[in-house]
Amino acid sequence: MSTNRWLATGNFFTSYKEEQRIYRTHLDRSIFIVFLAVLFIWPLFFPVKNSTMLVIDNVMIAMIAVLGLNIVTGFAGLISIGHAAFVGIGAYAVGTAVTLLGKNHELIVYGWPVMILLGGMAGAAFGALVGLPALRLKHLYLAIATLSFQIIFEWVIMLMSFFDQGQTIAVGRVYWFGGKVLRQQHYTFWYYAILVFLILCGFMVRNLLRTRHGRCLIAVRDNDRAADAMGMHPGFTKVYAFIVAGLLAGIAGALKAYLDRGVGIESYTLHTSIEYLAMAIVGGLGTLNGSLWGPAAIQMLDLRVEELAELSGHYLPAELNLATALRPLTFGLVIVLFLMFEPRGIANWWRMFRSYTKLWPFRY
């Protein structure tokens, strides 16, 4: 690397730590906590409606579900159809506290974070219980395991009386440092607490790719069987990456019955799966911003598609019902699209503009 950390022509390494820093120059430091602190400051300049500040919520907690599907099926190689199920287990570890404390409960309201936490360590044993089957399964006999588990996740969920089979379990609004937070500010709270685990998670998993956990996952990814002659153990490490993407997935799951301050089946279902694996896809696989860059083209689509239904609905006959059928076309138009033209995803068009900048001022 260039001796000037400020800015730099090229890649040129003398060593491997060098190659793993997070930051390659101190211009990319400056320039991410810039990003962080806009990320923090922007509410409160421009302040936005309820509805919007919903969907940045969403969009956040989409990422750290995602974050966990791509550790599984971008990192590790292996295909998992069930992952909105380890963030219903998230949610519903908050929605069984409520259950047999109460919603307005000194730990369900005063020890939030704790129930988040709690939260991603139940999607991480139940994500250790998933993983046993990648000991032996791969392709598609893993993908139909991981479905086995989404539908048994909801045939439980909706069978008993506990979890009031299915319908939505009320969970009491959150206490801060300044007090009870109060419906007006609920969403721009849920902001700055979605951000925060965000931003921890994706640190999580980019030291974890620094390791030689991280290692093993492409390794595996890529060979299993050379994986193995080179000392690594596949089996212990496709376990543990679904102990990861359980605890991110979980994680998400408590936030999200936090942000809605309540947990219903509908939010978790197999739908859900198929758009997580969508954001995964689109955003790119085994990469770590597109797990950020999926959800949010997703999410911006679902809305743009939204918008044009209902605006040609006024000059449509109400029986073509073309809000039912856009969406699900334009979904699966996206996907295959991507897939066909550009299977690294957004990622790939991201690589691309840092290449370009990061060659100035030889720019080729």
Second form
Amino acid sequence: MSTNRWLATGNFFTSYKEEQRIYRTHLDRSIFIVFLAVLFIWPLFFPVKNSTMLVIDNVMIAMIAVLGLNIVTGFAGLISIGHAAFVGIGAYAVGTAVTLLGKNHELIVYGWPVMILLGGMAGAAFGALVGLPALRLKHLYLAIATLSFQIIFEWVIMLMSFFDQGQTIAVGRVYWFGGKVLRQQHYTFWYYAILVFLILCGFMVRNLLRTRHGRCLIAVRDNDRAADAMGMHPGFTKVYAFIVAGLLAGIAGALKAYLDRGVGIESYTLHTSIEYLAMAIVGGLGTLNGSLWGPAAIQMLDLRVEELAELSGHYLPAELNLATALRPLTFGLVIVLFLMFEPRGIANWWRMFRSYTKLWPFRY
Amino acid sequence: MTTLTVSDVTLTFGGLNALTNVSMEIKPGLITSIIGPNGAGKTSMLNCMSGFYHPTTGSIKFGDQDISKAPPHFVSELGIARAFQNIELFAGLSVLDNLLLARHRHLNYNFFQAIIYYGKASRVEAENRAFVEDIIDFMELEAYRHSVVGNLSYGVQKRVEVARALTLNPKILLLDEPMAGMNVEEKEDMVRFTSDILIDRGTTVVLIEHDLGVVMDISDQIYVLDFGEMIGEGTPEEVAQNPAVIEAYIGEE
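Got the form predicted alone; could you also share the form predicted together with its partner chain?
Shown next: the complete complex, the earlier chain at its head.
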């Protein structure tokens, strides 16, 4: 065994199993466990407004969705402009169940974890379907195929009376061991539910990346000719990437349906797709922690911009309508700036921070 | 021990015959070289063998199995691995990850075991790592294990390329100009690796190489191509005496 499992210094591996570990030192692992514990207990000590909690919940849902997007765009290198549609599939899986069974059916209000997994599976199934062009198409052409899926999805929802033409389909209040989850607890309850799903999804992706099922994604991204020679079917690997992305997006969508207590098309439009893509880029494509940084950063920016717009509303003439212009403007600006100056995203700052603190207090 | 038999293969690209009625036999336990001037169709031949091209007519058989229409991932599973002429590594990954990737087909845990990563997946990965370390040891890549492939020197990248093909644990290894662009020292190393691959690991080697000194030294059997046609075959001594080969290489007297 290695001599010192607590610090990076003097910590060597004597078996391959030891080197597989996610956390290289006990210290890293302990910090992470404490961090998780803090995530679970802080709402008990610092109760926040429902509106604040809603923002946090939405950020975490976006994190799950962007995890999925990062699988397909970051790791497998396939640009997907239809990710919001996959999220929408998850949400509308819940919406369909509500329409068929009624909004307070047992499966909806008691079996919500099952519904969320079903949403994930629906997303995965559509992922497989949309991924099929990947057997033939590459690069931008494939991106256009995902874009067309986004458009088809929106039109289908908006034209079918089954989905209420995109109007909100209400979802009932869920039950938990303590009984019905009421309005006051709603956002905090879903904070915990989403957190659990986020942690599970995060670990799923983390584990995937250290096995053949994750490595094959990177292989087809970097060089699909060589991947072929190494015994991977490049086409099916890409379809598989879409399936995993669809799974995560579906879970995110089903969670969003429950959080919003309704399913409406406006949360799953092309605009949202682009937003997910921006989150993935700002966070850092092809990194796991980037999928967490991105949504948080974009959402923070969005709030600041809103404040700014509100503030400027007091001083500028109303017809200038800065608020509507400012959001897309800053949004685009941030993407461009990141692409120019930090294409590896916030995850790269995190990496630099980690490598700096790794050997602290020693400089080398 | 399986023989790779190429019979009457013609490969046509829109009116241009890259290969015309080429037949050869890759016998197990030998180093077989394919030589010829630039554009003779050597790499096309290798592409046919590894499934990247499919011959227009003729057949390629590995043992009894016809692989002339088989895709590359199928061929590699049968036990024919190749190293590319222009380095085709996964440039953003470390040497270790590149080699682990090549074990794709040999890892027999499923998706759900992978996402839990406890028990089987973890155990298989550890065994897999041990196998890969064996190859790293064999190809003397220990010092570069964790380096990103894109940052390594050309000679080392070529070595990683061969190592990755070896990691597939093939019966036949196709090497496409493994010594091109190397200095004498690296070349000597590569020659040593090539003969060790046969002697220590029992892997049949098919070699494309321009350095005739090397080819004459280590080959057991040589096939000579020129303009897509076979102009000579035999042991190094026979080929060196063959007037058609001499003409193709140095012209008429």
